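So this first bit is one chain, no partners, the form predicted on its own, shown in structure tokens.
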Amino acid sequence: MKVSMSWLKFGLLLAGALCSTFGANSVIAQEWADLKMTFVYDGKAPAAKPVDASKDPLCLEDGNKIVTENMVVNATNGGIRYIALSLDVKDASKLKIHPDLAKASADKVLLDNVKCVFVPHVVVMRSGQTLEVKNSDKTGHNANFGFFKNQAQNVTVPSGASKDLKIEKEETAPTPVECNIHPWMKGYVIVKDHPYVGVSDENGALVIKGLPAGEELKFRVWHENQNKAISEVTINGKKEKWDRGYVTMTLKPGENNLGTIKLAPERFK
């Protein structure tokens, strides 16, 4: 069967058009990035201050010693604990979210009372999840949440008991939680409509996984003891300005390690 030259040209043009229309989608398929960094105190690590818990002897059983948690710095490597970095977006419904992270876990998010401190000190959760407030201590506690978007709640949690709180809405800032029975007890709850929040560990290391690569992203850095906003940092020896605690970056696919980020003592109260 003979095919005319005009029909052959038409077929080639059609094939090219189909490739450019459909094939491009596979070429520009969304890629994902992991963001890593380590926050370090640029000076002598401040010592945590002891707490006077003598009014409740149950808090001091088995030689338990309680210290403040608003400024926790690793004495060995200077790592700053409990720094939070969160992706800042106005409408999370338009955000590209990694398929593995698109749906919030059905599991409850735990906030425990252990040896008369909140554990973890900074809780991260998605809007729509349930927060389980547990009391593993022998003494009673309460948890007073200063939510702004969600209903403020103050729940009493007897020893060995727990209370569930459904957190429906995103909070614009970390929400403080306090125990009025034991006034030194304070923690924070970060509630977002997306999964892109990281909190630094005992070595100051922070990781956020599955971020959309190749587009400009804006992040907010926060620490409960910051002096106003963290606006100046030193990254791998080079000073940088972060606009009132916000930093914008475009991530490449795969791992993006910013390295060591040093914060001067004056960045904190």
Contents of the next structure:
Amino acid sequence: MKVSMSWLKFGLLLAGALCSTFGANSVIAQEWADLKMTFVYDGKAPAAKPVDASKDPLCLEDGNKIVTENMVVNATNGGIRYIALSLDVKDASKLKIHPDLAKASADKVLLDNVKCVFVPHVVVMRSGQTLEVKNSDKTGHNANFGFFKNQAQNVTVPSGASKDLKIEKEETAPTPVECNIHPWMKGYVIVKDHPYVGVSDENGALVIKGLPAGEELKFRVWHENQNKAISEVTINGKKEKWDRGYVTMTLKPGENNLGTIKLAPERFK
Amino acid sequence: MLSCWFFAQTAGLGPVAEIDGSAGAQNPANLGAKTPLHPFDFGQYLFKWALCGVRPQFWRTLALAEGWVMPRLLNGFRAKRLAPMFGFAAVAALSVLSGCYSEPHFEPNAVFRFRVEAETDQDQAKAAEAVNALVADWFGTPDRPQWPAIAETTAATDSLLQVERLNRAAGPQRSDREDNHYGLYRELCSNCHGLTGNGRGPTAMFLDPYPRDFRPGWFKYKSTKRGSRPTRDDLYRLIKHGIPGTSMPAFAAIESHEHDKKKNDDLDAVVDYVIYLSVRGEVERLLLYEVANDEGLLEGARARMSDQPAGSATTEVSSSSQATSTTETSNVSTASNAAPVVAQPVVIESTFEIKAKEVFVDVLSKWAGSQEQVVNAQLPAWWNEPAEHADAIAQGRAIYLGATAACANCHGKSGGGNGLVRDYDDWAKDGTVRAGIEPADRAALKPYLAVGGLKPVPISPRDLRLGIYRGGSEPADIYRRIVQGIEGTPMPAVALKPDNPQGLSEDEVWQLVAYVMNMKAEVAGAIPAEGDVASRENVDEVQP
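Next, give the form predicted in complex with its partner chain, keeping in mind that what was shown is the form predicted on its own.
Up next: the whole complex, starting with the chain shown before.
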């Protein structure tokens, strides 16, 4: 036992020495990783609840029906929509960011009001970008942002109009946005100093592209209707703890597919 | 009985200190001690307390409170998290037993901590402990206010308030031989706004709207932009005139002394103190948020705590303030009235302290920079031309009903306010919605109420037909309400040209102002517009 241990150590040392000699001469190119996963509701999909919007007939034109969006589960495949996974870093300036993503796009990020709901329901943007709050409806809306680090805003957006808001700072938590004229309207804005945030689509699929491979990355998962943080998940049949919604992983270059992540109904309110 | 103590502590309505020094010895060293609670202590405490003289109005409040509030309050005490408060209660009770005067303390922001705990899904006791110790070090106590002397903020501080004057509004109610009044805040404001400025004084729960919690730094009625702090003049004017239509009284009476018109600073001293409480409270909030979200900072904070022997945080405050206040440990003497507060140097070494400094500088610059945020409101030339003004009212009516301004969506076609279904202000949302709790869900609210949150009360759009304006009834006030909205409430800022091509022009806003201000006159003969019927009942409720 003793012997084998010291041999092992020696081997490791040797390997380490070799690596450092060769490694120092060759430039190791940073490799990039894509992260994929699919969130699925582990139970009978809850149905969306209808919203009483009769107060504003303009919202109900052309037979429009409005339903709650705080728990959107796909009836056919159980996919959970609007789960967000964000990279959690204290200082994004030290983070390796894929060259294509290094600079935030100069384009505005759109938050539209369509048929009396916010579209998209969860907006993702980077600090320093401009959020264009647009109203494609015939009726008037307001957008009340409960920012914590940025200045809180509550603006009226008349029919057909847009209002630009420059969002300077990262927000630790997703920021709720409400329309007080139509109280069922609620959305979220996620503002980060980096581009690594994914939001699950109608099938529960979530993708984050261009992450630095080969280093430990910490993510936090969030859903607006979570019952406390999502701290337990079932990945491909195996239970895993995501303490307070945090999960740490080291990705290999190229695609990393975590597969199906099942969330028990108790994870939600 | 516990409740009596609770009220005394939260409201700072402890016995009024005797200025001649016959009563009030209290040893700050006692405060650090942990003593188990015994019901007998409270009995004795109450007895002494009654002997020492409590103001009659307080007894009245108590009597009112006991029947209605107590079940709710005690309900709150069931929460485990309040357990430490029992210990503190015992200590406070014991220290009172040694005399009639107990030095009150600022209450930690438990509701905000609750929100942060929900957001981080983590107990934040350690973070809160560290933050509270630092805030006590930097800002002192209700009796001995302090102000951190930091080079970067000297200029901002000087432009904002007179640190030396902070002792005028602080501490228990008292006056000196020259008839200077002291302890103004506790005499005039803390009943409603609470000793800590948390909006939770003993009468707060009976009021709608609730008194302002100064700690988040959100103010409704000001000349500055939404999201900016009010100017000194704004606060001065608001406190002087009160807020019509709410319980917030006018304090014009304290503007100057009868016999010395030149000594006009009681109201200014109160303004200083409101700013002090707000800055203190915001630093506490923001710093707790930072520490809760950055474990690295918490390490720094822990190191800071372990540097000092247990309980020394309080002791240190007292000893450092001895230099400036002649109070020593004895009583609130006449001498202390005259002793001005002096900005105290603070230690800034650890990353935690550096973060605290950043936060303080940030908060202070918002206050000091408010003058630059004033919204220009220049009356148009037509305002005083009767014919043109009448035209403007007609124009304004169309704008009011139009889709661009969207006023009628909330205030109703005839101004009675038919719109919103159950909405809440940001003060209510802070500890509920932001902590994932639906304010109307009674069961879910329990933990929020347990940490001292006020029961969320829905906010409704103002009945504009009453013609009572809370934020001032000058046209410029209404103009500013419309172009900025009302901070902390659902009332949004109107869309304005040129920023928003589809928005209103400045002149159109003035027409809207003219219309709104004419609604009361108009309402007498008016037929209620469709959809406003339900809200007509509200009118009687709202009418003072």
